[in-house]
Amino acid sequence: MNDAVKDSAVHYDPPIDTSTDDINAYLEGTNRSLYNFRDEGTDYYKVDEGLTREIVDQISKEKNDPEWMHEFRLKSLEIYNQMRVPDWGPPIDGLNMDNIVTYVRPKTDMKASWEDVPEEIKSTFDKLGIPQAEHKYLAGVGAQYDSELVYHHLQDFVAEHGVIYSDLESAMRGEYAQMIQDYFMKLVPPTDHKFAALHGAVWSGGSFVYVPKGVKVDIPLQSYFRLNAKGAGQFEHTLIIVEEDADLHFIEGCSAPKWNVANLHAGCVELYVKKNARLRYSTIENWSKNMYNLNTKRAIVEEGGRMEWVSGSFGSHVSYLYPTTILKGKGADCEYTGITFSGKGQDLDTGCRMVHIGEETSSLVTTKSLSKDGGIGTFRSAVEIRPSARRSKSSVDCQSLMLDDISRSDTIPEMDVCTEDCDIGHEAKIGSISDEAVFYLMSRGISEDEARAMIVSGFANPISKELPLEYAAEMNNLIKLEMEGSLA
């Protein structure tokens, strides 16, 4: 490191150890309420149910958006208009747009201090942590609720080391304006599939962060999605640069209440990671078991840089989650660990997607699966190595555990490689837990369902030893919560 970067780096006490007990003194009197909590009141302004152009006018008009994005949004809603909806992957009938609120606005704008967020709102945060998480280890925080964000706020020692982390329509309006232009949806594009479409005509909220070169953020920065109304969608938008040898971890935390109609998540990540950069975006998504989570997420990796997801992904009827790398420089790294858990009435299909363009360029995925209770989960792997990418490598490990005789697991690989200098694996490995193992710990004295924890946690721990210890212990917690079957 140059002492230029050395000196522009955001230094922070380390993290606490994620030690097996200091996991488990976190998950002493787990219970759903937690995440199921609701708000039913109405002082909130939303848009009619549906999808037509007077609503995405509509959407436009409430969100000031430039001329140029009034367009964008117009040219969306008439591509996922020509569009249809997949049909390679799980069911998604239950899913009617007509009966979907794209926009739902509570009465409040956004604030800079926990105090002035309005109770009822802020009441919620205060039951999932945030403001308490913010004070003890994070060096920002974006708190959306349903299409807006009510709360966004940067520690001043990072922004003195010229960090910019903001709402996305903020950046939008001001100094950061051709920025936002220029990188919008690039990555991602309307046309991509049908739901990108979607985003792009209703899209609202999210964050944007930029991180100049050279400057290292040790403190993870962090937004927090939650989604309240009933049949709502919520589409927030994340955009992220990490100039030339600049440092960020970027933590997205998801949950809504169980409702008994359809809800919907559309959102949208766009990840650049520049010239010997380096990029750590962890996620854990709690959603409800009556959401459709059709998310897309995307990076791309200059010459040298890094980029790390960690995942995990829990809730949800219907899942399509497929973060997506593009290794386009020479030496450009991905590394991906990922969890699912689907439990009764879930069809999860998850995975990531590897496409390797420069030279030199590297990929290990790592990912563990569970299924109980009739759940279904797939993981589909996809590895890319274009002709350009001599001497690259990749490997692709998952690994899924099955917890009785009626859930399901399927893997589904698939290998495009157009050179013959480079170096490619896959292994996966379906299996149940060992009775013999179950039988073991209980003759030590543990109850039958203990045992069966113990080993789930276990296999558990690869992913979740790789989050701090705050999130390690809430994967956790909704690991013991499925497997209780409490997690509605």
Second form
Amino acid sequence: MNDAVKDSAVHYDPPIDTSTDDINAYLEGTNRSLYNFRDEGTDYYKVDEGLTREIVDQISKEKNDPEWMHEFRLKSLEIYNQMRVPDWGPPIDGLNMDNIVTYVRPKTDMKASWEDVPEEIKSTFDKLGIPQAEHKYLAGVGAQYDSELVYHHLQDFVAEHGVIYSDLESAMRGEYAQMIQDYFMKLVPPTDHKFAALHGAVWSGGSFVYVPKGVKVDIPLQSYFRLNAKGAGQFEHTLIIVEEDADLHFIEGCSAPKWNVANLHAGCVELYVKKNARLRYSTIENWSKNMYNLNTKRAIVEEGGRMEWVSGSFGSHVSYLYPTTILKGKGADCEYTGITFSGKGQDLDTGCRMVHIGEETSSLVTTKSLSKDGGIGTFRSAVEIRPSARRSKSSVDCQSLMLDDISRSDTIPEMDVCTEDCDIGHEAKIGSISDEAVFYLMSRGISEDEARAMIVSGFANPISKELPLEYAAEMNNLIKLEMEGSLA
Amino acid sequence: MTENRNSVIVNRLPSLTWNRLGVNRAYVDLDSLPAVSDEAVFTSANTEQVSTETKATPEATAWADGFTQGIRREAYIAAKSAIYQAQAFATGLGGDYTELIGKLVPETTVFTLEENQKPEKPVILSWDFGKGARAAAQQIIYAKKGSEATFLLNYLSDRDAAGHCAFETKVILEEGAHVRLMKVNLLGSGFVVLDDSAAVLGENAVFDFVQMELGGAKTYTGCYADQCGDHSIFTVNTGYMVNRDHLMDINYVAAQRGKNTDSKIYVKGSLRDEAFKVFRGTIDFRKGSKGSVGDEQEDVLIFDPGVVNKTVPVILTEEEEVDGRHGATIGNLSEDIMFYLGTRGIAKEDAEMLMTRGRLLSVAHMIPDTETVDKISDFIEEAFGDHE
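For the form predicted together with the partner chain instead of the form predicted alone, what are the coordinates?
Now the full complex is given, and it begins with the chain already shown.
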């Protein structure tokens, strides 16, 4: 442990009960236009629509890839062309790769000061509150606009202790080149599935974080991804290595304006949690509702390590999102806490996968799902207890709330147990808002709409309280926005 | 049929999940069935209580399908995967198997319960495969308005016999009818068993399905209940025991269509040695099932490190005012229980047998035939004897 870092760290508020007045105050004045504004003409260079070897070559050249990466991209393209589209999830017929622009470079290179970011791009992040958030409670920020990072900065007091937070491409070409080559797409190989292969072929942007042994970063780092270009794809890659006894909280946010054509997000997140280290990875996903979000996230946890996922899924037209955790070392554990809100025109297929390999590993999954206005919400999970995972434990609890009778809510969990010496529990419940609860609240002078909103807020509360105040407030805001209209 | 030589796909999961998990479907390789030349010996008891007739299978199938004409058949499951194979009378094992058994069985036995008829004794149908034999049979039970009866199907053989069997039972329950269908598999350790069940329930109908799956080397079984009628009730109670390198593959589906319907799927079992088991259980609340409830529980005891257990408890919902739950507990006997039994001088193996027998007999005691229950009890004890 590095006391110096701990001491010098800016204190941030611990997770709070989001039903407090603080959050309501924070929410005042927010509206939908917060996320749904467009910037015209900010793209500077883009490749043609579609996916060909020439386009992959072009991206590789544009990125100044080392030779191994160029070959890796081409191999990934080959794999992509051989793999089939999944036959088990939401339909993705509306996604035509021939119409997707896989690389869009904005009119700037990466800056280390917001003042240097071109005004039209900076204003986007201003509206999203990113510079303000950095100033108040973040140890570092990376901001990606379309295919490239436009801003990256790490507070000096964190950098002084050896923490690396940079864009992945600089790291790949600089002093961490070997480390990137050793770790890049080793957890999520291009053969994993079709869209992992696509990512391997056209990835661009994303962050590299390295937390040295014993360093505990008390305040979070954040990456924010904004996809502005119409009909474009975003394929950022996040690689985080938290060394022995180190500690990190990483926050990921994303949004996009709504266009009348399909956009695609096929990012990839690879997380390495070493012995006795801890990593919390929080996401508030608010892509626009023309987005196909086919994202892959995976963590591997060594002995005594701890992985925590906090995930809020609100946006996208279609989502396939299942963070996977490989509990490799003895005593490794993982907690997954997630909420998914499916509204009109959305088919959000989310969940998680826990793979227990080490002895005495444990996993705890708590999810909430809400469906309304014809939205489809699916919780999909797998808990795999391998023969070596003796004395392991897993508990899964998923709850779904149907807010009307034109929506869908499904739970499709699987448990695959290959040892006798384990303890596995699973519980799921699907239901609607109980009339009795609404009646009780109304009998206390609360209107029906308010009563239903309160019940939904209470339902989501176990998730939002896992987030820092400002992010819990953003999540509650999103729920509030989603609930508008459905209550009328 | 599939491209894999002479095989059929059975027990498809109604809503597909990741293919890598290997639970979306099961393949039965018909070329690997144990070769036997003799037919199993069929006996029956108490059949005089009900009207019995045989019909040519195509005719019987078409007649039974007529009872399902009002059922909305979706093109997609869970708005995602296209329906794999439409079945007029949906069954647990599925359309490929129904097609297969249609070829294997020239005649189908139809049992009819007249309106309000309630025979006291269970109708018992038994197939004794002796040292090894084969059998294929299809039954249709037609329970008219207000009738009530119990049907018990026993599959028996010598302990180490090998053979194969293919069965299918369809139950049609009119308004207020109540049928208890009980199936007991006490076959030898070399058997391949395919046992399919299905029911269509009218208003206020009750279908109780009890299954004891204790024998066989490879067993594929399933049950699909279309709860079309309001206030209909479908209950499953299953006990299974799988040991050696045997396989058990189960698929239960409750399609709840009527208002205020109720489904309960309770499964408990034990796995030893290198047993491989897949349990799929789906509660499917269809549009119009307002006020319905569904509950699904599996309780699995695993005794050895070589076991593979796959459990897939699914809830699909396209209706608002429903209440669906599922739960599963998987693991070994708790240390507290083992310690307690140890202090009473009970060895580990005996404790495992006692706990297995206790669990399975809690299901077996639903069978209103003491001779069958005794056979089940003996079968469990002998199975643990083999293990030792």
